[in-house]
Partner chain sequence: MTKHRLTRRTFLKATAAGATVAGFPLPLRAQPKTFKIGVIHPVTGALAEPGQACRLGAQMAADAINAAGGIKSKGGIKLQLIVGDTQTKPENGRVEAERVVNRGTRMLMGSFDSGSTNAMASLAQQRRVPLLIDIAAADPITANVAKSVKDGQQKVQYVYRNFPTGSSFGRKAVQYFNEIFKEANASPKRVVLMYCNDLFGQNQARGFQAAHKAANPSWEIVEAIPWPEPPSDLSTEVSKAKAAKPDVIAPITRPASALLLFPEIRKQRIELMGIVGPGSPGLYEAGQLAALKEDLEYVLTSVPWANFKNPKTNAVAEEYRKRSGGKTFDTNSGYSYDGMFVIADILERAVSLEDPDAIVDAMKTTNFSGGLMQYAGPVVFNELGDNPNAISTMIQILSQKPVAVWPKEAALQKLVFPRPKA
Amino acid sequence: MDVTLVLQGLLSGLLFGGVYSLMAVGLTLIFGVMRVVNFAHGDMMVWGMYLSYLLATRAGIDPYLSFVVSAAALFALGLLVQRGLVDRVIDAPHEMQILLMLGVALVLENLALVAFGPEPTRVRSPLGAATLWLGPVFVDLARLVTFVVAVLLTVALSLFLYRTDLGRTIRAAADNTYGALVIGIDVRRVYAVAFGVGAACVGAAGALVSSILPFQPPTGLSLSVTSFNIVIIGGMGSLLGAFIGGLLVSVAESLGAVFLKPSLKELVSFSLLIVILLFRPAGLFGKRTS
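Okay, now the structure: that chain only, the form predicted on its own.
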């Protein structure tokens, strides 16, 4: 095995891991606060990609600038879904919540299919063909910028949750919903904001990756599966776990493509999931329940 090829796979996987981490952070935030499993997460990310595509083709805005618009639009969509749908079944059995979010996922996928068609799409960016050589390996500048922006957004989310009053109320509602109600916190507002922020994270991730990977409406399913894989590895509800899990899964898939073949890369990441759950059933940073 060529050592240079392994190093290149490791570097590419690490850089792409920033996007994986950002989309998983959004999913784990929603679950950690509301205990709702968002099966529409990947389809929301696809809409972030298509919004970036529209802004690039109609307004000439680079996806590395339009991710702000995609994040804002998905935040609004998240608020709408939470207030209009999720809030009505928040106290219902989990199977009802799951069916609801599966329905939302199907609606988003089919709306994208009607609006944009079934053909794979990719957003063109000047960074797409730019590279930087570091000895025998090269750095894809698109992946590097994506990684840096994704890390900065994840850090900003962490600061929001731990350094702002609204962020503290979100964490309080996540830790003890009844206690939050007793001290006067508007839990419905907290849930809406948390769902919106989680959707904004995946919207930004979608825009950032739109120039790297081709996408189409059914792509949402594989993105949702990958997000769940990452969140389970890191520990449900843990932001740090989601971040580390995203890097691990991305590196595992990249090295799997090197040692096996690209079509089998997910075999490595899901094997990693099985191994971790054998020794850490709650995930790497998840809390054990008695």
Contents of the next structure:
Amino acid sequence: MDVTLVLQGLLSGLLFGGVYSLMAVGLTLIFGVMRVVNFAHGDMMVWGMYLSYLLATRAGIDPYLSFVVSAAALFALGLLVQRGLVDRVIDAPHEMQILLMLGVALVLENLALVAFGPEPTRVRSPLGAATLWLGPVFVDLARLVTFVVAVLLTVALSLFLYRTDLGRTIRAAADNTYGALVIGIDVRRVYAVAFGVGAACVGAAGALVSSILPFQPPTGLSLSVTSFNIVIIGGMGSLLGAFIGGLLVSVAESLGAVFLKPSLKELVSFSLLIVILLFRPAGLFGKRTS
Amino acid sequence: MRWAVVAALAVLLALPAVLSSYAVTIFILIFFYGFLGQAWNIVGGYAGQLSAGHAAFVGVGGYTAAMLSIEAGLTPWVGMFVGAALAALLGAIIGYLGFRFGLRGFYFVLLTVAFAEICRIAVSNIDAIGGALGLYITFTGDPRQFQFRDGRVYYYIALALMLAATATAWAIERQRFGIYLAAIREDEAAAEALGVNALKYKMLAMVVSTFLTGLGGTFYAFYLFSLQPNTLFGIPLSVEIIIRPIVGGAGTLLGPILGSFILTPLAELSRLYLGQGGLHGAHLIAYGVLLIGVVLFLPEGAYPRLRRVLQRSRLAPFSGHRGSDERSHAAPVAGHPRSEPGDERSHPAPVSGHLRSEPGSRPPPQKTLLVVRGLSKRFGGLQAVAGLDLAVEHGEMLGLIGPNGAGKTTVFNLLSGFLTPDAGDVSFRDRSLVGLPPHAICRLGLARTFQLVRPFPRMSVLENVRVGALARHPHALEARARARDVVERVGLGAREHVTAGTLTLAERKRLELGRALATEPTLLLLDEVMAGLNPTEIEPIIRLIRGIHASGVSILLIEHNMRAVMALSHRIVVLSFGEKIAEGTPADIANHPKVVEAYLGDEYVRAAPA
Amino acid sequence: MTKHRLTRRTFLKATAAGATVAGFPLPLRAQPKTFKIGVIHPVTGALAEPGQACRLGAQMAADAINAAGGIKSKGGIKLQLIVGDTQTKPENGRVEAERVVNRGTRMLMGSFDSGSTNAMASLAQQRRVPLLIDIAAADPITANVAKSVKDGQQKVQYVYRNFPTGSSFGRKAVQYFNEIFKEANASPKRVVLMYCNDLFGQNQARGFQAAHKAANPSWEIVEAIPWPEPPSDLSTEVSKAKAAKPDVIAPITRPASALLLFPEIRKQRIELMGIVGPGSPGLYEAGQLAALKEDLEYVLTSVPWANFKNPKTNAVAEEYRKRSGGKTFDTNSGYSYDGMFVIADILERAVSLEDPDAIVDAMKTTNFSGGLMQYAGPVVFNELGDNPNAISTMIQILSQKPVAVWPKEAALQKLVFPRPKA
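For comparison with the form predicted on its own, produce the structure of the form predicted together with the partner chain.
The complete assembly is shown below, putting the previous chain first.
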């Protein structure tokens, strides 16, 4: 086996892990707080991507700036979805929540189809094809930046959850809904904010990866599936889990492409998922519940 | 109502004579998705195990039949059963992994999705079975090859498939199997405690469901003449399979069919009228909005709502769908005709000793019933139970007390199989219970209640108790009759048709007791059956427990209410920090210095008998 | 009989109600003097983009035919398209075909993805409605029907295809590779095949590999690298290609994977004589060119391409650009456009429009040279029902524009190979 190839595969996988981590952060936040499985996750992210695409092509705004706009828009969407829909079925059986989010996903995907058409597209990265060569292997600068952003976002969210009053309130509501009610927390409001913040992360992530991942309206499904993979492996509700899980899945797929026929590489991540589900269902960094 | 079913069938059989071929096609899709939905319903609805990878079973069934037909010339009429068997095998493997490792809810969803995706990727990469290009079946019109020039034949086959799946679901629903599945869906741990082998019944449900789904694969393949991994194993097909039964009402007999009759034509119509203009995708937006609307306005699904409307308008309820009828009663319908079969077969009240009888072996009464030696359990850094020795004699009523966190409930969990001890032995009627699952322990005659009551909230009181009765009376009707006796006995006779979720706490405690009692135990473990009750509610419960004891059931009870413990128990064991600190008659215990120290409470002092 | 009327009436009421709600008046009775053709493509779902192009191409052709007086030999009867959407699901290939046939269409055209198309084909055989496949490359679709007719299981073949098949694509691509290398006086030895592992990509790759094996040229396919479609990352795949030390990378991409693959090839600085693909649809689209810019420069790919030497093609392409909001008249729109003209030609020659077998007789004797695509000869149908003259053209992106460069008779510019060093 070609050593350079293995090294390059490892490096590319690790850096691309930043993209995966960003994808998973919003999902893990929403699940961690509300135990709601957001099947519209990928489609929300696609909207974040399209918003940054619009701003890039129409107003020339770089995705590294416009992610703020995507985040704000998705925050509003998240708030709306939570208040208008999820809130009403929070106690409904599992399958109804799934159906609801599938409906939301279908609406979002096809609104994107109506609004932007079916062609795949991608935002041109301001970094272009810039690379940094370390001997025979190279570092893709756009991915390096995304990786750093993923670290920053994870840290910022952790600070928000652990160091601010609102964050602590959200965590309290997540840990113990009943207890939070008892001590006078308006759980509905907290949920709405949490869903909003989670959705804002999804939007920001969408914008930040829009120059790396190509997208079109049906892309949402595969984004959702990959994100679920990562979040389960890392641990539902854990920010660190989403980050490490992203790196792990990405490296696994990249090395899968090195050692197997690359069209089989997703087998590696799905197998990893199954192993984790069976032997450590709370994920690598999730809280174990009895 | 039987006539309505017959009439509906007659209409469906006659329809092709008058329908256009396009309408026939739509009906074929309605039946086919109704069939797949019903097959899914058995495991996803009745058992509540949400498989979101059912497309994989369609794929395995279809590919098997197609490959056997193309490569070996085997007629799909045989191949479809081979395919279904393989699908069931895959279902058994996935089910075993998921259930054995205790994956519930969303985790099971993801496990099934992951397996389906693995199948899809694998098939896409195996050239010998067509790879991503798929398989193409040649149209010959030969009935021996499952092909027909007349589209109406497909209509009848699809209808037959749907009816077969529905008949299967119906048969399951009215038997112990179906009742157990419903109990598992409502609360698996509580079901286990009542003698339900949850793993076994979930596996059975999975196998039946995936076998049927596999049959569907052959129909799909030989109706559409092509198989591609992305369509046959893909997530979109899995979603198509699950949305109809959910919309119609998961876990109900007619829900999947109703869901298919609603969604399939709507998808067609919306594509027809919204898909023609320039706005590609508008029809799918409409479809999405519809799904959201269903969740918001019909949160139980369409069928339960429809049934209530029908009942309100005083139309006779669907006979033969009784099991599901009762399950979702939000409240007892006024004047609900008590015409259930088994009603007239009135049973005499159980004679003393009946409850403790177990078919076959009645133990010699002299021997110690339960012997616990050196029982230990550690949770991380906490030694919850440390070297506990305990014995319950036949006919004894033993109290287990101790301050909060003393490890009492852990002891119950260890005895009843919900936890496995780190060390020590539990011997019940000379048989070691260590390592046995809860349902097996229940069937040996050791039943328990839960401190935080766990009724099956969407079942009626009677149905709740019936789950317990089924442990000794496998026939649903007989179990029902037994359950009715027990319901009377615990004083809930007037409330037997009320949904358990709407009971008061006191009633729930009685229900909890009744359910455990219905399993006809030799030894009953009662975990704080009086907690949270007011004094006027406690008195009758004490009388009830005395009555149960008098009928020959030995009792081990955890109780915080000292007055009750002192009054009821022959002997008392005191736990503190997982260790036994005292044992003796109520009088001994009341004056034991260690006990006083452990409790440090005036409450205890006040409660102690003078 | 009463029952019959009741059902029919209820059904009509339901559909009429639906139509009113949606704001589309539905003609309940067929207009006289029209010949209805069912045109079915995936206009939503994963393949919405090419499906929409097909629908528009077919519609434009029908408009042109009608504007020119309809089917003249049949008293100027006009073509009426009844469109259908498969949503990229095979079952809808059948359902939609059934629906449009029920509305009186006497010919079918469609449907882009091979799964739906095969479902349509089985229905065409079952209901005896002639089907012209405008696009769908899987060989078995026509071959299976031809075989069952030959074996006597079927009397008549109702399924014909005016599009290259997977295997003919492959043969043509290998032939073009050889000719291009010879023309350029270059002798690359090592070719790495990279392809999306979906129906389209695998079909193309298999055809290419089989043709390569049969032709045994001086260049070798040293590695074949398939990726899952749609991919989220292709950098390791490209590193793998690089490790195989290729002279030429031969990619088969979908538009989405192209957006990942080409920048990655440039980033990893692979020493290449060039990128020559056996078939990547969509590279020539304005959107792709804008998103990929220099990454696409000098890329050669073999695709079914319009004959832009024909002035009529340019006029139609211009109209298409206007009606589609700026898109290129390409494989999809082009073959659907031509498909409709082939149908018109068949209808002109058919003895009767009422009898499907008469239409089939006319189909079999088709010899039509009015197509706008680049063909090797007139549109004819061989014993399988395929058009052997449906070929691809090698195009190259030069100065950010797609240009036909091979075969020679189709070339508008001279090809550039090996590509200049950056």
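Residue numbers count along the first chain shown, from 1. For clarity, a rigid core is taken as the largest C-alpha set superposing within 1.5 Å between two forms. Small disclaimer: the values here were computed from a predicted structure and weren't measured.
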Threshold 2 Å Cα movement between these two forms for V36, core superposed: no
Would S263 count as moving between these two forms, using a Cα shift of 2 angstroms or more after superposing the core as the test? yes
I need the CA movement of F279 between these two forms once the rigid core is aligned, reported in Å. 2.9
